[in-house]
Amino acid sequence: MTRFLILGAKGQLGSSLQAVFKREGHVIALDRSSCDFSDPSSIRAAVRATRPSIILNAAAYTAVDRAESESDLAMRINGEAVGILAEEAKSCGALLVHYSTDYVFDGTKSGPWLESDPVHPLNAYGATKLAGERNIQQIGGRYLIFRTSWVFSPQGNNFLRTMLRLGQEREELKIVDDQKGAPTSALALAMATRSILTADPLPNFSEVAGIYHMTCSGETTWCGFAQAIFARAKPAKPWAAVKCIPSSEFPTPAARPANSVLSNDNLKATFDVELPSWQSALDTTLTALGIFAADFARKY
């Protein structure tokens, strides 16, 4: 039996990645009390005492903002702790599954960004998930990297909960229209990688190692991202009305890339998987939480 060691438990994507792979095999889930990724000695515990066969990496420092002021802690989880996940991987044989960033990139690119295309971060965030990256690539042995973009789901701390929070406490949010990208479900995040490491034949994961893009088809702004949110969940009363806004207007602490579209040619063409539209993504997640229109109408 396939053993599963999911770290990041309690996150978006941990919390998704356990939900698909229950009965794919034996999965462990572990969260930062039990692997700390800022304590090099508990990962290496974890990995020793688990023994995996895959080892499903969805811990992260992910506040992009508060980055800037904490990059030595960034660093140290984003960077140097996946460098030692990789080593324990490497030496124990197992296949290390790792999510990088669209952040990676600089935004400069009109067109969607491929696996190939030059990296420069913006951001501390970016340039540590950057750090993870090379680390697993110079130690090698069996890994795949999917760099992903606007990651959400119905629990923990995302874009789509703070809208349906703001969208009801407040008269008018303003919306930053200049940034565009792909928003992606942790549950379509969760379910594309089930189908790679459960094809039937499996790929050879040595010969296949390496970065691949996966995110959910389409693009859009955050304030189309906002729009469509509203445009579609039940609320208990109306929403606030949405300004569309440029970044200029909305400083934050840490630069974010314009154009984070990212390319998923190679994804597909290497595994034959694609993701749902961040449109259908966002309905189905909608529907989890019970906010969906159209649900909302059958069940009341």
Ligand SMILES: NC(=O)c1ccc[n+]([C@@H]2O[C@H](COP(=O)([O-])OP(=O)(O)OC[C@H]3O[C@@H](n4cnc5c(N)ncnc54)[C@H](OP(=O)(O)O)[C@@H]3O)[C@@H](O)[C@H]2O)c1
Given for the second form:
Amino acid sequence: MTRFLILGAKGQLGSSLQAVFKREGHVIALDRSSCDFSDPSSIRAAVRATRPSIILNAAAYTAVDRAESESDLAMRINGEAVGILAEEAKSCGALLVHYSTDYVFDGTKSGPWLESDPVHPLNAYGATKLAGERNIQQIGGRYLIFRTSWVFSPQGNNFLRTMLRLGQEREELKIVDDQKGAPTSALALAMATRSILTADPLPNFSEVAGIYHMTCSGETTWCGFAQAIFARAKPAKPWAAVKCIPSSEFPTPAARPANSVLSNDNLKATFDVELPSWQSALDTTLTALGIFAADFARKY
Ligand SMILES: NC(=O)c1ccc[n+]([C@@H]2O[C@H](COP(=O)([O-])OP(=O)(O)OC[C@H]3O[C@@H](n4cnc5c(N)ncnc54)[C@H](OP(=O)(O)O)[C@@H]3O)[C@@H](O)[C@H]2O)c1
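May I ask for the structure of the form predicted in complex with the ligand now, the form predicted alone having been displayed?
Time for the whole complex; same chain goes first.
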């Protein structure tokens, strides 16, 4: 039976991976309390004790703005710890599945970014995630790195949940409209990962080892995402009015790319896997939260 080790078990993706993989083999899910990425010995002990055949790493330092002032800690978790994990995976013969970010790019390209495009992170978080990618590639072995973007789920810290809260607390929300990307649900990521790892026949993971872009299809801006949330979610009272603004009117510690839309063509060509549109993934997530307006209309 395949032994899956899921790390970062309490995060958005870690939780979805647990739900999606629970019937696919023996699943061991560890959170920070039993595998702390700021402590190399904790990572080594966790892998050696569990002897997984596949490691799914959803643990990461994801506070993009805070990473500007905590770049050493972010590098330890997103860069150095990932290298240690790759060493352990290689020495026990496990396939390492790791997730990275659209923020490795600087946003200057007009079309979707390819895996072969030059990387140039604009912020500390992107630089630390890039270091993690490079550490895995340098160590080699069997690995898959999936770069994704704008992750949301019914739990945790994400833009969807922030909008659902602020949209009820405030009368007007000003949202940035000059950064475009692909909102991607943690569930869609977990399901695409499962399709790849349970395919029949299985791919030869030594031959396909590498970086793949994995996002929901389509694109929007943060303001477009907010408008879609408020158009679809059933509110207790009317939603705040949305005003689209340029990034210059909403300064943040970390700079963000203007265009971080990723091309998923390579994922489709290699694994025959496609994620749903971001709108469909949003509807599924709102249904899970019990507030998708179309479900409401059907029921009441
Ligand atoms: N969120 C996004 O918009 C986004 C976009 C692009 C790529 N990604 C990538 O997608 C992956 C999954 O992200 P996510 O959205 O699921 O993030 P998340 O919800 O923030 O979950 C990250 C998890 O990592 C854990 N973690 C943090 N520091 C740790 C440490 N020192 N040791 C062990 N665990 C630690 C956190 O634990 P605690 O709960 O204890 O803090 C949390 O459970 C990450 O690789 C991320 O870089 C995310």
